[in-house]
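Single chain ahead, written as structure tokens, the form predicted on its own.
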Amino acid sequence: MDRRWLPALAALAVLPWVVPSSYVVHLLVQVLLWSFIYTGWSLMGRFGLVSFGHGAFMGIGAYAVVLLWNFHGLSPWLSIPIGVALAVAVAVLIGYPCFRFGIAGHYFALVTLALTEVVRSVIVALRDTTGGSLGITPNSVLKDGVTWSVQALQFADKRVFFYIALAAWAFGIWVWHRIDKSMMRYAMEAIGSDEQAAASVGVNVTRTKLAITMISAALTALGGALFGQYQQYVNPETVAGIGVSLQIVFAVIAGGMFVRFGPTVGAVFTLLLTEGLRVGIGNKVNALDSTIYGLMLVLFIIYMPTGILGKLAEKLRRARA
């Protein structure tokens, strides 16, 4: 990350310190965990790779770790590893067979709405092991006065993770500025305008787009284990299903993807309009806050398809013009 972040990021880790409760916490430490799944996705989406697939990477990064602590005594510090492995694993399986017989566009997105929906499945049919569509809690150890555990990763004290959190958001980050540095990202580019005038001019388009996959769907994987962790219960429609690939979707978006910090905008936006929802209107209608999210994604999509952050730059860069 550029070091004139630096003041920015010391000003976020006080913040768990002035904040009025730990509910606001607890907030910082979802939009801190969201944005850096929405940057994973990120990855992906600018370069025109639309995948709606990363709520199985999540999904397989947060039953992993639950499961191997619960059946293994695996430490999360172990098991994180493992996940992301199995995650990106999962990626190169579908990806490589996509990218290598030029599946793109709809069609690409709809092979990966199809993996997210077989995790689903897989994670419910095996309700003995993973709970089903009940879920799973993994085994505590904050019990009889123990209030922390750094082997087992479980914090009583939401400013821990929030700074966790933190570390992961800035590495997300920091991954994101990389990648936008380097010859991937014209590479990228290049396919994504043509990708038959890329692979002429000497550029491995398989290659290109299976690495960036294997990226995205690592961060992925790990934001969904640290997520897992940090909520201590794990359940195939928050962490698997295909509404939390839309909602990985709809947030980057909404913030732009275009943009660094526009994933971590989204994370706000989404997590505000959601708490909004929630305190405004509750559950006395079924399926609106699903209803608001459809129409608000078609709506950006029409008028706003740089995303909030995106308007934001081009408006700044029109006013200095």
The other form holds:
Amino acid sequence: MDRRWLPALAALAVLPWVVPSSYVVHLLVQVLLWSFIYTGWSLMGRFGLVSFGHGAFMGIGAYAVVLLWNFHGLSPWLSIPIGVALAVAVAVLIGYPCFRFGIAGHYFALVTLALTEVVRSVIVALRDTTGGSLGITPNSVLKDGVTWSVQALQFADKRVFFYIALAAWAFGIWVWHRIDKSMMRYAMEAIGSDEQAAASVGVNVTRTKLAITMISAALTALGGALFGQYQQYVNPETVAGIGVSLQIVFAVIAGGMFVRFGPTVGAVFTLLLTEGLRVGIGNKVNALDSTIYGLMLVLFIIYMPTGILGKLAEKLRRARA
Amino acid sequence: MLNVQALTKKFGGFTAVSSISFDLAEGEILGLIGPNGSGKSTTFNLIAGLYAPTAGSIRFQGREIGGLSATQVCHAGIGRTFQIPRPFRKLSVIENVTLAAYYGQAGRVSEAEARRQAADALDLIGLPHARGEGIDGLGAAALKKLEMARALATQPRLLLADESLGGLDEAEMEQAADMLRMIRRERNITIIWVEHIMGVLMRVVDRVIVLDHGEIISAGLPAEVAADPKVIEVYLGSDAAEVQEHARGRDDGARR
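Complement to the form predicted on its own: the form predicted in complex with its partner chain:
Let's see the whole complex now, leading with the same chain.
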């Protein structure tokens, strides 16, 4: 990444020491991890590959780590790569036939939606192993005075995980940046506007789409693994279901999928919204939060399709011109 | 350079192209003409890799390319344009062409080299301005040029030009025809030119093939073909006199 970002990164790094409470640190970790996942999704989404399957990739990453730890004692340092590889393999399994046979647009969205549901159903069905819909907690090593373990990737102090999340987020932004500056972006933009024309100038459409999907799935699975590890709890609804997939799509559309920091803005926005609704309304009205999400999604798509940051960037550009 | 043998394409029960054969020599410009539905676009798309032949073969530089994908055909050294320009809307002019230079040669050139070749192609075609800008401001003629520059950037040995004159006014048509001749001269590229506007074409091409109902009904020098009674009957009709004049009037610069 550009050196200019170092001061900004440094400023972020001192945040957990200046914020008033560990609740705020918790919110920051959430924002960073979700931003990372949203950024991973946008690598595809910005080129018109709208996936509702990222809940599946996230779930695979999260569950792989917890299950391998609980049943085989495998350190997350080893199981995270396994989880990521597994998600990438599933991405290829779903992506290759789709791209090879030209399943795109709504149909691609539907196929990926089905994938999410399949993964969630499998987690629920294997309840003896996965804990089913009740979820599962990784065996904790934080007892008898132990407050941290690098090997188990478990830390009593949230601030440690803040730095892990910050590193992941910065990595996501870096990946976005690298792809944005590469010939791969040209190829994906070309495919996004006209697959036949792209093929006629030598772009291998299937391979290029598959490559971006694999990168996107890998990032999302890594995000899922870290999220499960941070929460010390995974549940099919919070890391794998259609709800997660929808949340990803909503946040990215709200923040702006065509600009580098759009997904991050989306994460801040959705977190403020969720927390605001939770504190303001609580559980008094059933499903009110989902209704508001749905309504806002429609409004964003109609009035602000480029998202908050996209719109802001447009305005700035116009003001400068 | 190109050898088409008994090429056939059926869509269900409909035979779009029926056992056509022709050869193309290096450096030649071949006009492929015919009324709507005659099979010229299908023939074009068979060579370009959009369709796989039902039967027959297409050999390019000694290698069978029938049934290869569009990407593979491009990598084999065949560039194409589209009848209606299909630019990549979110890329600038130079990015459109750089992409073609980079991927068209299957990663054999560096990014920097691709950029240089793209600039060369734009210079050759005469679209030097507005490189960094988006393509939204380009008019019909400029889009046709962009289309051509993009095809050339893939460094083809054979160029398939699909109705390069469509949507252009008289002066622009002349320029477009000159452009094809210039491309052949400067880059020694062999060209197959599919067109339904016949006058200008007749002055530029070395040879013409006329298709009707998926079959070759006439082939030869432009003047011969324009005078062929069969061609006049199915295709030229009352325009025959004008087209014949064009065919006679083709300047010698057209031939090598």
